[in-house]
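Encoded as structure tokens, the following chain is the form predicted alone, with no partner shown.
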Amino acid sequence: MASYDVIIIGAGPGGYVCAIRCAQLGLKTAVVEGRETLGGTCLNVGCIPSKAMLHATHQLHESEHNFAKMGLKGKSPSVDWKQMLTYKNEVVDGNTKGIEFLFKKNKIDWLKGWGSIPEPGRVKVGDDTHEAKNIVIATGSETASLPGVEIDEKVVVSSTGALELAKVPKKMVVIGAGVIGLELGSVYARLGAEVTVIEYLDAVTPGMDGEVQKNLQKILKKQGLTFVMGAAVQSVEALKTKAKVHYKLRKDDSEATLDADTVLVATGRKPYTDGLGLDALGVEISKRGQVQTDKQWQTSVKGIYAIGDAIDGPMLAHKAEDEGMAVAEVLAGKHGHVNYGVIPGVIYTHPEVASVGQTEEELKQEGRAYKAGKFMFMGNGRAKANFAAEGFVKILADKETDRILGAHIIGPMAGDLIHEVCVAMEFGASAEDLALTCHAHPTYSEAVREAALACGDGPIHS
């Protein structure tokens, strides 16, 4: 029987990066993973698949649509799915194996397999148990389907199953407004799909800033998705090679059915505890599947952690990355911290958007006084250079002291631009420190500038 210092059970962006912090700090350490590969949802079947598809197809769009302004004539591409889909295999592999290279490289073991718990201090796999002082649960999540909806990965799919796709539908309807929904949604409408996208509440993205996803959902109008609004879907009714959507709209219960070639699934995911045994071990669970934690990730069984979409907060694989690494620290005796009110979320359409901190709504419902710093891309050369003047940033201050709150940003890079204000509220920055930094020129972080300069005596270039 092995004995290490700390087994994880799960090799996500959760369980792989706590392991390698946990081997830095000199805890003895081992991961089980059933998977072929490391790496969990995120980098086989989620966010890396994903990224690679919104960038083959961003590359298409610009030829389609760009090109030919800037004087580069010619006849634009033909897709062959076949070899889109073997790019996006190998982007998958490279990355996963790059995992597979940390973990030799930090003396990690892969205990393959899948795990349980039997009692406090060992994991079984397979027929094997091995020993640990501490055992950490990052196992994630899974589809969360509705009820009359069943996935079958071929015609009614989710996120998985929409990334292996045999061949680019005629007719895509998508359920859910969600980030899933629209990044996957855009993918295929760039590739000639008909999407439509069936919405149970009426603003796309739920929980983002109101400006924002009235932005977003226009232009991806434009770009050819079309919008259902305030419906709930009743039944989805699998044929051999199609589909049939039943919704009901809310607003006057009225009835309506979509014909669809495939059927995205994207009304979130649920945690992924199933087989570890933790009813039998006594560890709380909420109502939501959930597993509980106190704020050092210590489970209601001394000596269980547990981390990322296993517990609450938001399903972001940089929030389970976060989480490990402090797990990591406090299991080696040091401080482990996240600060939770600085952590970004990004959707990979075109534009892109991303907010951290608070939004308005929020805001206004605590009744905190702030002002508003918001600048156009129109107003930024870079973007107008590039077609990418979309969108605007939007720096959120306290009225009082110009402490940031909050940032919420659509436009082009904006998932990297989103860093700057991470950082400066980390550091407990004023809109004001932030518009007295130089930004270089022409570069989109400009509009970053001009939003924080828009929070004091006005911007520049608007």
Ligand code: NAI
Contents of the next structure:
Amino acid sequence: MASYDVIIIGAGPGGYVCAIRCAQLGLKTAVVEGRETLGGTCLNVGCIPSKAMLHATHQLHESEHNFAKMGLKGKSPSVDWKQMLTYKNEVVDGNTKGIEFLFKKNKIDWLKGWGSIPEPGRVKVGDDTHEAKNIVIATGSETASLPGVEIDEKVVVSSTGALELAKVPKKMVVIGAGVIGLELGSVYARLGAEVTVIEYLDAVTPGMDGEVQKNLQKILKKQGLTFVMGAAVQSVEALKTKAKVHYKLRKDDSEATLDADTVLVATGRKPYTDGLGLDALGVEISKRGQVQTDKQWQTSVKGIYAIGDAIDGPMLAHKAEDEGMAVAEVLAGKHGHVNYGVIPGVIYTHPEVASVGQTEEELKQEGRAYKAGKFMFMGNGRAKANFAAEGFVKILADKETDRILGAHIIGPMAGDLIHEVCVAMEFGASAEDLALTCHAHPTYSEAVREAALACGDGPIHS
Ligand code: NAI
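Since the structure above is the form predicted alone, I would like to see how the form predicted in complex with this ligand looks, so please show that one next.
Once more the chain from above appears, this time first in line as the rest of the complex follows.
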């Protein structure tokens, strides 16, 4: 029986990052992973492959819409679907092999197979049982489907099947205008599919800043996506190569049906902890299936910890990574900390959407006096030159102290721009601190500074 300081179950961004940090801190570490490759949902069938598809199809969009304006004339490229999937798979391959290399470099054992916890201090993988002073559950999440909807990953697909379609569908229905629905809906709209998004609520991307939600929906409509809002999908009838999506409008209970070649179910995800044996161990689990932990990520059973999508909080790879590092610090006898108030969220549509901290809606509800500084990318020279002048940066700051409370960006490279605000928030900065920081010209980042200036005496370029 092999013996470890820590065994981590699951090699997604939470688990593999936790393992590397544990090893760096001198702990004898192993990771259990049943997939053929490391990296979990994010690297294999989630964040990374979808970004490859978004990148490829954005290039196509640029060639179709902007090349001629810049004097780049000629026929737009045609789509070789097989090659696009090969490119995506090669990107995944390179990344998962990279994790394997990092495991070897850090002397982390990969215990191949699906793990369970027969008793505290023991992890079973296949016929072998291993000893561990501490166990970290990092088993992630799975697609949460709807009643009346069966996912076959061919006609009715989750994000996994949507990244492996046999061909580009003519008609695609996306159920759910959340992050997955809008990112993958964008991919197929750019490839020429007629994409209709059916959303239960009256706004896209629940929880985001209201102004950003409206702007994003307007921009995506212009890009060719159709939205049916306030509609609850009742069932999906799957035929051999087609499907019928039945929905009901919430406002008047009227029913309607949409035909599709492909239906993407993007109605959220739920924690995945099947087969671990948590019930028998007495590990507390919430009604929503989340493993309950204390502030140090320890479950109700001593020596068993949990992180990432399997526990409470936003289901984001980087949130899982931060928890992974923090748990490693705790296990090594140090102080592990995650600032849940400063976790950015990004949607990789074009333009991108990024946010951190509180929204105006949240601040209003709290009754907090705040000011909003907004700057449109129309006033940013670099954005105009790059046909990327849609959207804005909005910074929210406390009315009296000027301390930054949140930022909401829709625009070019929003997912990168947000981080200067994150750093500022970590340091408890005021909007004026950002406004007084020199920003290189011409960059998209100047729009962030201008929004900060808008919290004070006003932006220069609007
Ligand atoms: P989501 O929670 O973002 O959105 C699901 C949407 O489906 C909601 O707007 C909801 O109102 C709607 N919905 C639910 N039931 C419905 C029904 N019967 N009919 C019509 N609409 C219905 O979930 P999504 O997009 O599936 O993503 C899952 C998780 O993965 C999220 O937590 C997300 O944060 C994460 N993710 C993050 C990414 C990123 O950071 N860029 C990329 C992809 C996923």
